[in-house]
Amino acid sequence: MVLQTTVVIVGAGHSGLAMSRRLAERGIDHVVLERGEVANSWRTERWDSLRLLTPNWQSGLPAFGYAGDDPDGYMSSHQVADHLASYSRAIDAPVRTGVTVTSVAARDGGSAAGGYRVTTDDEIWDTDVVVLANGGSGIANLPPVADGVPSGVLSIAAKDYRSPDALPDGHVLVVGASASGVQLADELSRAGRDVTIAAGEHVRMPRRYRGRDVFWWMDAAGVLDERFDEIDDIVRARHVPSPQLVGSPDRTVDIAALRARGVRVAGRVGRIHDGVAQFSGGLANTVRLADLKLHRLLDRFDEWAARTGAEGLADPERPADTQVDAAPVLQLDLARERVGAIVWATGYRPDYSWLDVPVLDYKGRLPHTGGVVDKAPGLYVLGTTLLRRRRSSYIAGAAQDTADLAEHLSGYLAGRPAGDSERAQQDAEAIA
């Protein structure tokens, strides 16, 4: 039997649920398909100690603000999952759990303008619109050098890491110095492990500045409201690493903090060959650039505070510039240093392996204009980095993103030729 609805949303994370609420507000019938349970990735694909980078007060969703007693705290991954499950119940979202989408294709093999057929492992849906809300972290983005890891060393992506005890004994090499990389290096070091972190491009950011959380500053100073069409190189901006932050109000974890804990810092991994990891010699330039960008951001905060006369702020106190060894580590003999595991904190990419619509570019990326897929009418994407504005990268960004895209979606449906939905229903009934 072929089922019929106006909109199919793929994924019941924060973006999919927020879009469900927006469609319900407009009376647009829809269904949300989720391969696991609501907020599945938060329950099954996060390490045990993970906490949000954003404070709890920034975790609101359409018609559902944060109602806990710790607005300045940071939710654990399981608390996020519970938060989203509560939201799903509160808005009575039409979620069908345990349903894996295996194909999204133009209906009847025609053009996307004729609607879509969504095939799952349980049922088939014909629909006018599909919203891809399966998130941007479906697949670990391991670099080609990972293929050179010798068989005696555990090679694991950050999304598969759970705790220090789950790794084999020995030295640990963490590759990547964005939020995940520095957090894992810090946790492993605190657990008594010898750790080397390979740091490529990274974004240094203090947890607090002048007595306020850095996200308070980015919200107040308008950083999070910068739109995708105001940024010169949006493709590059969408691939900038996440900031070096940890979900704790009194700790900053960056290269300097890791070095103070005894973590060895090397440059970007260039090659792993014959059991030896080789690193770039440009670490000093890498940290210098990160420091420069940090000071530019803090300058912007200070300028905003002076311009607006913001009160209750502490005096400016800048972090010291990052120091690294004059003679950087250029190679690591994995056997000699007893490296038992390499953890790849090198980012993620969305999983569109089931998308049978010819819209991906030669790198497998999905081109879109603020969430509106360029070459497929009626196809939308949500939940990816810098989708419509900088706040899109975080849970709270879903409120504005879904408001914008639901408006566009509603207009798209209103502009369809008369009779299309009726004809699709008749076709579905005939096939069934």
Second form
Amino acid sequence: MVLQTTVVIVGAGHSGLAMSRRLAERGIDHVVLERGEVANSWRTERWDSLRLLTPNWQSGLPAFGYAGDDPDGYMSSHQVADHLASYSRAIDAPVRTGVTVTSVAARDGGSAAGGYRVTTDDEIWDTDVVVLANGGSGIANLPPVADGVPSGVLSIAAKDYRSPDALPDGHVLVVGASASGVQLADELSRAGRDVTIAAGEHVRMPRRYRGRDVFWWMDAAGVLDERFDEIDDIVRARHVPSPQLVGSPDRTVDIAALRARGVRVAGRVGRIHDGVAQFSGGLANTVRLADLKLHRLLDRFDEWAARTGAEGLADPERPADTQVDAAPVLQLDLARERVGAIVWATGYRPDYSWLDVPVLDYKGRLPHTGGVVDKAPGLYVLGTTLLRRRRSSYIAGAAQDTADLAEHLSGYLAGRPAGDSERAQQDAEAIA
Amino acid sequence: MSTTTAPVDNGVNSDALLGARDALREAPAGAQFTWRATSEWVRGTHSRQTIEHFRGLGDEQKHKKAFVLEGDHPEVFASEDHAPTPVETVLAALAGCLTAGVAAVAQNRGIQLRSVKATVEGDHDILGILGGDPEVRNGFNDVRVVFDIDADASDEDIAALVAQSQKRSAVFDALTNPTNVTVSVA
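Output the structure of the form predicted together with its partner chain; the preceding block shows the form predicted on its own.
Once more the chain from above appears, this time first in line as the rest of the complex follows.
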């Protein structure tokens, strides 16, 4: 039997649940399909020590602010999962758990005007609109050089890593200096491992500046509100790694801090061949770029503070420029250096393998305008990096993003040709 | 700081470059270029390289004329020194690439350049190429570029220009990262 609804939301994470709430507010009939439990990836695809980069007070969702007693703390992944499960219950979201989507296709064999058919391992849905809220981190992005890892060395993506004890003995090479990469290098080093981190382009940030959390600053100074259509090169901006932060009030995990801990810092991995990893000789420039960018960000904070007369701030104290070895390591003989594992913290991409609507570009990316998939009317995406604004990369972005897209979505339903769908008419009346 | 309202002109067409970036994102096959040089031995260590044709934008392309480079070794290598040593040409290529990047980035950022000078040095232990020490590599051990830039910009902005030019430099990348190279006989 084919089931009918107006909107299918794929994924019951923060974005999918927030969108469900927005649609409920508008009286739009919908269902949320979730392959596991609510917040599945937070329960099953995060390492043990992971905490959010953002403080708790920024973890509010539509009609569900943070109500705990530690607004300046950082949730663990299990706390995030519990937070989202509570949200799902509070808004009574129509979530169907344990349902895996296997195909989303245009219903009449091409034109999206006819709506979509969503096929799952359990049931089939016909719907006018599909919201892809399955998350930005479905698939670990391993670079082609990962193919060169010799047998005998564990090659593992950050999303499959759990704890230092779970890695084989020996030296660990961490590839990537995003939040994930530096956190894992820090954790492994603290666990007594010899660690080398290969650092390509990265974003250095202090956890606190002038006595405030860096996310307080980015919120206050409007950085998180920068819109996708105000950013010079949005394709590039969406590929910038996450900032070198950890969800802890007093822990710094930038390159300088890792070096001080004894972590060896190398340039970007260029090749792994014949048991030898080779690194870029451009490390000095990579850290220089990150320092310059850091100062531009802190300048912006200071300018905002001066302009608004913000009170209660400590004196500006800038981090020192990052030093690297005069001759950084250019190659690592994996056997000689007893490297037991290579951990790839080289980013993620959404999994659209089941999307049978021809909208992906030549790199398998989904082009969209702030979440609206222009090539397929009625198809939306949520919860990916810098979707509509910088805040979109974090849980706090869901409230505004879903408000904006619910507005667009209901306009789309209302604007469809008369008689095309009775439900669309009803929805339009419900909105009016 | 400059107070002039004259538009910045470093002789770089930023709009064309940004337009090409956007167009090639839509048609990425056109971004696949093949650069070519041909080479002919003259005598001793002296050779002559000609650069004229290349492929890109989905078609065969041609420079306005054939450019000729030469390579030789200096007299301290018991050669006749008709031309720079190829390793020096590599340093020159690095300077040329980074300098082009500085100009392009400056144009894009609205910075007027007055002069851009660079000095490049490459440290090289020639026991490697002579086969005199198996632990010494053939290539450079260290390469240093020092820029001297006069522009309407703060020291920090100039540092950012130079950093960005490295980030977008093909020759900097080619020197700092491994590249697969195949040499065969026709």
